[in-house]
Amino acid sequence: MPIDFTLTPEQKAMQAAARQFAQEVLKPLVRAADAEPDPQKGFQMMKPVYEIAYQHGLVTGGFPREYGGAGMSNLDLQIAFEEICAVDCGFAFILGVNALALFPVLAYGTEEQKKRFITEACNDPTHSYLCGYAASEPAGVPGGTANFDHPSPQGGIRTTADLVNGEYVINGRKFWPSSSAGWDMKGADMNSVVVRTDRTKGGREGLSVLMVPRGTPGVRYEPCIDKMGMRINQNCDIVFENARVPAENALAIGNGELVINNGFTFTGPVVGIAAVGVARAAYEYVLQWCKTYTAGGTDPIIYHQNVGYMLGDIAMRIEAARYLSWKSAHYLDLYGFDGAQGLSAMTKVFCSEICTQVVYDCMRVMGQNSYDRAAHPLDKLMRDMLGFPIFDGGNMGMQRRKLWGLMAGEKFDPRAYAACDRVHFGKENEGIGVVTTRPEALSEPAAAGR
C-alpha cells in the first residue's frame, strides 16, 4: 500500500534543523518584536533572524535549483514550516510570501523572465531579499476584492495599468500586501502586482500580473497596519500613482485571476500546517501546565476525566488538521496549481477554524491563567490564529466560494480526492456567487407590468 506518514531520514534532519532554528534562533527575539507598538519597527526587528533564514534555505528552498533554490518539495516546505509556525507564524508568513509573489513567474512567466526574476531572489548576496505580493484593494464602495473574478467591468480589482509606448501605467491603491514596503519602507526588491490591464472586461478576462522593482517612480508606501496578531509581518497601503513599469514585466494577461486562485491554492497548505504549528504550541503548553498543576486540590489535574478527554479531542484534531495539510501540499507535489485547488480550499478552511477551537479549548482547559499574557503565550496564540479564518481569501470570502465552484462544475468527480485523482479547476470554475439578486431587483419585473 503507498500510503505512508513516516518521514524519511532527509525529512527529519530538515525537521530537526528547522526547529533548531525556530527555537534557538527566533523565540528569543519574538515576545519583544510582537510587544513593539510600532509594527514596523517589530517587522525590522527580524531583519537579522530572516537573514540567517535565508542562509539556510527557509527563503528560497522551495524555488527550482536550476535558478538557485532547493528545490524541495511542497511536503517537504510543510515539515519545516510547521516547526516555524508553531514559534511565530507572522514570522513564517515572512518567508512564505517571497514563494507567493514570484510564483506568478513559475506558472506564467517566459524563461527570460523565470531567469531574470527568481534568480535574482535565490542569489542576493545581502541575504535580506523581500518580494511583495499585492493582490488585494481597500474596503469602501465599491471596494475590495472577494469578487476579484465579477464578469463586470465595473466589479473587482479598480487598480489601472494601462500599455503605453511600451510601458505600463499604474494607478489605484492596494491594502493589506505581506513585505512591500520592505525593511525600510521604501519598497520591498519586487512587488508581485494584480492589475486590471483591460478596463472593458471582467475579472475573469481583464486582469494580469505585473512585477514591481523598487525604486520605480510613482509608487508611495502608507504607515503599517497595526494588527491584533502575527504583528511581526508587515502589512501595509501601497499608492500608485502614474508608475510605470516596462512591458516585460508584464506576465499573466488576462489571466489574473487565475493566478489570484492559484496563489491560495498554493497558501492553502501553507496557512494549514501554519495553523497545526499554532494549534501544537498551544497543546504542548497546557498538556504540560495539566501535569503539573493541581487547581487547590492534591493531585494534577491531568488526572481529571474532563481534563483528560479535551485534551484528547484537541490532541485528535490537530493530527487531523495536518495529515490533511500534508495531502493538500503532496496534491501541489502530483498536479500542480490547476489539480489542487478544491483540496487546498478545503485545508485552509477546516485546518484554520480547527485552530480556532484547539486554542479556545486550550484557554477553557488551562483556565482564567491563560488570561496572564505576562505568563503564559496563550494570549498571542490566541490573537494570532483570529487571522487564519479571515485573510488569505476569507473563509467565508474566496476560500468557501472557490470549492463551491469547483463542485459546482458538471465534470467534478466527488471521488477523486479520497483516489487522489487530479482534480482541474479552470476559468468554466471561476465567478460563483459574484453576481447576486438585491431584493429591489426581484421588484423590477412587476414594476415595469404596472
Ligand SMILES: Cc1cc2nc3c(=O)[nH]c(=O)nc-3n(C[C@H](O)[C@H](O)[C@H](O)COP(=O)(O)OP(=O)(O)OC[C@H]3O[C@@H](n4cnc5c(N)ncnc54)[C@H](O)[C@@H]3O)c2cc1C
Second form
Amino acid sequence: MPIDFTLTPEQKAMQAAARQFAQEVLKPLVRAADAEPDPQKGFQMMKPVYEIAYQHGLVTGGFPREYGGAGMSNLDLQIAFEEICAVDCGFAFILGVNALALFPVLAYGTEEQKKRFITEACNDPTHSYLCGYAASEPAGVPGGTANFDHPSPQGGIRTTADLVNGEYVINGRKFWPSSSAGWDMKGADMNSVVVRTDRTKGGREGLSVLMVPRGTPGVRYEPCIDKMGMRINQNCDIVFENARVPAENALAIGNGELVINNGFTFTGPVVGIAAVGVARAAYEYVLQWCKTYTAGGTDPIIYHQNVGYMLGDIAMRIEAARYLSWKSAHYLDLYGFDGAQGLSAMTKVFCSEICTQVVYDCMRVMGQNSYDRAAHPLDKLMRDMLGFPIFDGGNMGMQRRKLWGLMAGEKFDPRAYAACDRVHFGKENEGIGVVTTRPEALSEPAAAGR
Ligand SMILES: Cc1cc2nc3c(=O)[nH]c(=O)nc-3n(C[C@H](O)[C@H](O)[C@H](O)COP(=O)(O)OP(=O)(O)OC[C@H]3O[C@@H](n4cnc5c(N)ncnc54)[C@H](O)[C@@H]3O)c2cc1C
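Same protein, different form: I have the form predicted on its own, so give me the form predicted in complex with the ligand.
Whole complex next, starting from this chain.
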C-alpha cells in the first residue's frame, strides 16, 4: 500500500457520524457526570448513551464478522475514537475496554471459546453488555502491577487460581480494572482476569487468563475508585474469595504475561489517538479564545508573536501524535500483536507525554482564565490528560521497559518500522529491569501506600 493519509469517503462518513454522536448525544451529559461526587453514579449516568453507542457498532465494531462484529480495522476505529475522546475520553474507554477484555479470547482462545464469549458480547438484545479486563493489583508489599513478569513466584501477580476437580478456585484482589463491577456493582457480564495458575513459577511461565462471568459466587466488588480525572470511566476494586470457574473458561495457560503485553499492543494506538482527541479539544478551544480575547489590548491576543508561536508548536505536536497513532494502528492491522509491539509502546508513551504538554501549554497561552473551572473546560481536560502517561501500563515501569526489552534483543532491527517490517516480540524480550539491584544494606522493604 502506498503511503497515503487520505481518508476514504467511508472513513469521512464514519468520522462525521462519530462526531455527531459525540457532540449531540454524549456531550450534553458529560459535565454533570464528571461533576458527580459518587463515581459509580457518574458511570451509571452513561448507560443510556452506551446503549446507543452499542447500537451504532461502537462497542463491538472491531470484532470479526463471523462472531457478530463489524470487522472494522484498527485504523478505522482510530477515526471514530478521536471524535469521542475530544468530548470525553472516560466514556470512550468504557467502549474500548470491551475489546481489551475479549482480545485474549481472540488471540489465545479455542474456536469454542471464541464462539461462546465473543458471540455473546456482540449480540446482546439489551445493548448494555459490558466486559472488564482485570490485570492490575493493589498496592502492598509485594504489590502493584508493573513487575508482572517478575522471574520469581514471590513477585508479580498475586491473585492465584488453583485447579481443583475441573474448576479453578480464585483468591486475591484486583484494583483499577475498568467496567468490571458492571452497571449495578454486581459485576460486568464478563471479566477476563489474569491469575497465577502455577504458584511455583515466575511471571513468564506461571500466569494465565480466566473468563469470569457475572454472578460467579465468591466475587465481591468494593466501592469504585474516586479518581481525579477520566471520572466517567469506572475503576474497580474486586475481591476473589474461593471464586470458582470451570476449567473450560481458562486460556493462555502459562502465557498470561504475554496477554498483558499484547493487551498493551492493542491499546497503544488507542491511547495515542485518545490523547490526540483530548489535546485537540484543548487546542481548538484555546485557538478560538486567542482570536477573540484582547487581554486589555486593542487586538485579540493571537497577534502577539509568543501566542502565535506557541499555538503553532501545539498544533504540530498534535499532528505528529495523530500520524504516529495511525501508523501504529496500521501496523496492528498488518501484523497483529506479534509485530506491532514496539511501535505501540512508542505511540502510547510519545502521545501521552507530548499531549499532556500540549494541554499545559494551552493553559499557559490562555492565561489565568484557563483556571476558571466553571467557565472553561481546561480543568477537566487537564485532569483527564494527567492519567494518560500513568495508566494503561505506566510509561516508566511497563511501557518503556517493554520497549527496552525489545531493543535489547540481538535481532532487533532499528530500521524495521521505517521499512514497515514485522518486529517479533516474545517471552525472550520480557522480564527486563524487574530484578532488584538493591544493595544488601537496604534490604528492608519500604512501607507501601494503602
Ligand atoms: C483510567 C484507568 C483505567 C484503567 N483500566 C484498567 C483496566 O481495565 N484493567 C487493568 O488491569 N488495569 C487498569 N488500570 C491500571 C493501569 O493499567 C496501570 O497502568 C497499571 O496498573 C500499572 O500501573 P503502574 O505502572 O503505576 O504500576 P505500579 O506497579 O503501581 O508501579 C508504580 C511505579 O513504579 C515504578 N516502577 C515499578 N517497577 C518498575 C520497573 N521494573 N522499572 C522501572 N520503574 C518501575 C514506575 O515508575 C511505576 O510507574 C487503569 C488505570 C486507570 C487510571
